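What follows is a single chain, given as structure tokens, in the form predicted alone.
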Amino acid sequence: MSTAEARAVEQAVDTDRYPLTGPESAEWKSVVSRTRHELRSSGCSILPDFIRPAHQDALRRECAEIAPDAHYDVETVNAYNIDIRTPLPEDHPGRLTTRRGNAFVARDRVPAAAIIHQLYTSELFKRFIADCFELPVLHELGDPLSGLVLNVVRPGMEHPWHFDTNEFTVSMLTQEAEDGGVFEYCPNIRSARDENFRDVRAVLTGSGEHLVRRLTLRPGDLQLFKGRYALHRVSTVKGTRARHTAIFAYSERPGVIGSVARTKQLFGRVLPEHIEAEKKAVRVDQLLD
């Protein structure tokens, strides 16, 4: 990252509250300590007004300008993002389906000068996020489409219950809905060794309300989330304004590229890099998704 790019990030981020340039400072250690505690206890931590209020309108505007480039494909899905025709037992939660109406702007449609792109590629930001997740280092995805995306949920649509492919997710609301569009999640509802189908089914059928937590997010808030083991969704967006969220995808290992099927589902296209990577794919666990 150049000096100019680093300066742009420091200007956009409230470095008084979140000192990206001071990893040895008391402020850094305090924020990281609190974030780690929240991630351990509930799998989610919110850093409010991570982007300075003076820059939040630019953040919203930049993302709104690329939102029309989102790939839309309303389809019937299940919580595991697997083919709904997959043979499963009668009471399996994967048999419960809903409409997925959210859309994604791929990384290659995000301008390099945009605040979210500068954040995603910032070494200062990556070092801070890695420390919060108690990891030695984080890498940008090698995927030319899914490393950095803008999630768009139009009025009348939702991002239905699902699990993330990545163990952790970093995101930032850039435009809130007029109504609805609430982030809901069930922390640690499954583990790498236990799918816990009973509780997952309870949430999907509406009888597991006691397992659900809800968050009020505002534009400029940074969200750190462990979504591999937490069932989560964005409820139906209401009103006339779409909900926009930037998603920063990182990995503990370099060169990670998404699967052909998942990439096609999200972006409506795949590139040669995805086809080549599919030949070498190795799973890190045996979870359904």
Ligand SMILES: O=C(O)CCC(=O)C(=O)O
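Just so we're on the same page, rigid core means the largest C-alpha set that superposes within 1.5 Å between forms. Positions refer to the first chain, counted from 1. The structure displayed is predicted, hence computed values, not measured ones. What changes on going to the form predicted together with the named molecule:
- When the rigid core is held fixed, the Cα atom of Leu271 travels 2 angstroms or more between the two forms.
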The other form holds:
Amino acid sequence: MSTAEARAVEQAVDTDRYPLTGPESAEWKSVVSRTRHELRSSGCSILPDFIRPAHQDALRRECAEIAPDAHYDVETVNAYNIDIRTPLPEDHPGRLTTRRGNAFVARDRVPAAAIIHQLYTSELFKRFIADCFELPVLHELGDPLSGLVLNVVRPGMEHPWHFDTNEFTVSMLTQEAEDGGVFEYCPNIRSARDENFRDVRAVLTGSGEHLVRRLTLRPGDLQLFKGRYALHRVSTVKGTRARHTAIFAYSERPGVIGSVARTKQLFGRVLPEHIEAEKKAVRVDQLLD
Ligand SMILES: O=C(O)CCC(=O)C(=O)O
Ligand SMILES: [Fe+2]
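To test you: the structure above is the form predicted alone. What is the structure of the form predicted together with the named molecule?
What follows is the entire complex, opening with the chain shown before.
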């Protein structure tokens, strides 16, 4: 850890409440143990005011400045993010489709000095997050676009019900909607062994209200979430202001890069790194040409 990194983290993060600069201290262990407990029981933990109130306006402003760079794509999706043409039985919840109403700003549009970028690349932050998720280590994605993104949901739009591909997600609201735009989720609605299509279908068709929890998130709160097992969405944003969330993607493996097809869909473009990675993936060996 460099002193400059520790200073940057200390400035923005409320290190009195969240002692990132004191790994393994008693305070660190106490926050980690509380977070682990919540993640085990409901798959979600919120760390309120993770960013100091004095820095929350800078956080909002930095992200609002890049929000116009979000890529919009009219995409019809299902909760499983699988091809909607996949043949499925009549009553399968994967047959229920919606328009994806959110848009992402890619990592290469986030200035290196922005708070969210400083956090994403911070060794202290990564170590803290890994410890909360009970993982030995976490790596930034090798993907130059999808590792750190800003999720933009404009008024009148929603980010529809879905499961994440990643087992865990780290995110931070940077700008709240005036009304609506609520994060809703169904804790542990499925597991690695049981898809529980009946309840998923109930939620998607509006009769599973008893399974849904709602979160009140504020800008600067950090959210740790196990989105592979919890169906979740952002409800329709109302009022005049868009809702912005920074999404920090990490992996247990180093060098993870998204496919060319998915990257094009999310960001409307690919970089040489994506094409290179796809070429390597189809080769039987790693020998030079
Ligand atoms: O913006 C949010 O709060 C949720 C984003 C989300 O669920 C996702 O990007 O998978
Ligand atoms: Fe998600």
